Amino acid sequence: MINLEPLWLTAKLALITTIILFIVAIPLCYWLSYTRFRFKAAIEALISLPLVLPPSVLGFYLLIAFSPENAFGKFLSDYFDLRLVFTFQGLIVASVLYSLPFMVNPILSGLKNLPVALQEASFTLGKSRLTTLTKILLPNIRTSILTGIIMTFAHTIGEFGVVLMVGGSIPEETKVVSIAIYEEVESMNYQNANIYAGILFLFSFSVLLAVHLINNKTRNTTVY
């Protein structure tokens, strides 16, 4: 029989991290959407940089950033009583960043893609720039904000080398499902590894067929 608090603890890392992401990732999307800033591009590969960066490396410098001996640990030590290293909220901290493109993206590439007009006439009719965007832009691009929120949701579920980085596995606190599987393996328990392998794999499949049921229904129907 398995133990079902690694599972409880990855959907809990999933959840708040998802919701995180959505209230960080609408206005960074506005702005990035219609800033002309000079440095945007920079910003945006930024932001884009753990889709191809290894997964042990952003933990790696994570890791000692957030370690009470280096300085920025220790100043949330000293100054918030705050640890990040071998804890629940350093894996939230480190979650956020490595998901932050597959909710950004998503989000960012519906706006982009949304006609200048539509903003410019809700500017015309005196509505202000928060009302056009929750009541004008944001109605528009539910897919693309659908599909943020279950890749973020999903693409969580499945971290590996940033949570073993920073959080390690600790029962109960930082022990996720990944990091349980890998356990399992080491201790030759295949059959334990095999469902909770088999518990993400179907999960993972599903999220992946609801994202392409999505945007199949809607990509030759688009609404302004």
Second form
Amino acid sequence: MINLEPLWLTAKLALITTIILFIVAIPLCYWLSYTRFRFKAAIEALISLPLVLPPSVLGFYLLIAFSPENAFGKFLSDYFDLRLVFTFQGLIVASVLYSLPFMVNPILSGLKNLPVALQEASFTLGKSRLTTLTKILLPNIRTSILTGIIMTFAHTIGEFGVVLMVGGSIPEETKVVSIAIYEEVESMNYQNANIYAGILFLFSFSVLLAVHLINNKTRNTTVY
Amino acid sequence: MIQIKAYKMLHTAEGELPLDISLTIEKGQFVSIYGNSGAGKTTILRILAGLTRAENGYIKVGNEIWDDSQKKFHLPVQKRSIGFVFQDFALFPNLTVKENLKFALSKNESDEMVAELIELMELQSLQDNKPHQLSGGQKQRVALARAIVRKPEILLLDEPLSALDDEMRFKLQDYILKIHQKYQLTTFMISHVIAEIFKLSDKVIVLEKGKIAKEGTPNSVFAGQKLSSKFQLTGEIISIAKSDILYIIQVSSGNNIIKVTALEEEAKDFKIGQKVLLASKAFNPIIQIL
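Show the same protein again, this time as the form predicted in complex with its partner chain rather than the form predicted alone.
And the full complex, kicking off with our chain again.
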């Protein structure tokens, strides 16, 4: 019988990553959609980088950065007693970076598609930027936000390369489902691999089905 | 009294164009801004509202300074006593009609004003609808009501009636006039329709390529003061037909189509679509290109 621990660990990782990204993405997208900052294009490109970069490349750089042998890793370990290599915390940081475009892109495109006049109308009615964002802008891009949340959650569940590089395969710490499948296959336990794979397959399909059902209703967001 | 001085470089389809205006408006006036597209009409409203900053500007409303670029002072849009009706209405799609109006209230303010405006603008039966369920004219009424909720001193209307058919247009003109008078507003309206400007405004400003070309009462601006007529109205030529020795010119003015005769030498200057003035001195109608 399969071990349920990787499933639980995967869900926990995806949930925490999604929450962090949601909190980070809203102000980031708001800033990006209204700023005339000179290097905006570079920042947007950087955010989208995980879409095209092989996960092993990102994982490799993170592994180097997090390593206590190097400045950043040493700084974290000396001042915060935080080790990001082969730990669950490290996986969270890696996932947040890796899934960033999946949260940011739908929300950003939602905000950019809103007529500028909506925000201006709110200002002429005496409302602050924060009130305008929470009461007008965000409620009007609900589907984009929902798309971002679902895609981030699903994408984090499907991670493999980054997790393998940064987290390795430590049971109850970094051994997520995708890694578990790999290990089961390595040790010829095809039946267990099959169950894990089937669960992920069904899950991923239902997620995409949900996203497309939502988008067919509204048609105002780009998913990818 | 409202004093406006503004200079700003506009980036239009035909290249760069400096907007350079200086205006003084009496409190309570209804001011129309007339001019070709790209002349800078909307920019004037936006500068007044604080949505756009003039490179060089000075705005004083009553005793309050709103903009003074020399002292680097700019009163934020939120603090200006204005109501702005956008060309595409800009109603909040996530809120119902009533919620759109209530959004404009400040914290803990009673919603008396909202109720009053719903009644005044005859929105009772629509108040729980979302904006996408409304027709153009209904949206316009909501946008107008919403702009008034804060009881602003100045109402800014950016071509509020351009998307409406004639019947709706006339009705909304009445609503605008009603609100302008009832709440003692100073109103600025961008309009392309001369008949509308005659009906609503005390003062009209004709803007050409960023400069004020003419200003004054609609009569003095559009008709020239040389005529002293019994009656006059403006319209647009919709057809020119020869009939024996005369030409018959049909002019559309408001809801009416008026037929006027013209001699051949007069008629050769007329073109379909031209804005004309029809005036009658006792018996003899005059038709003149504007």
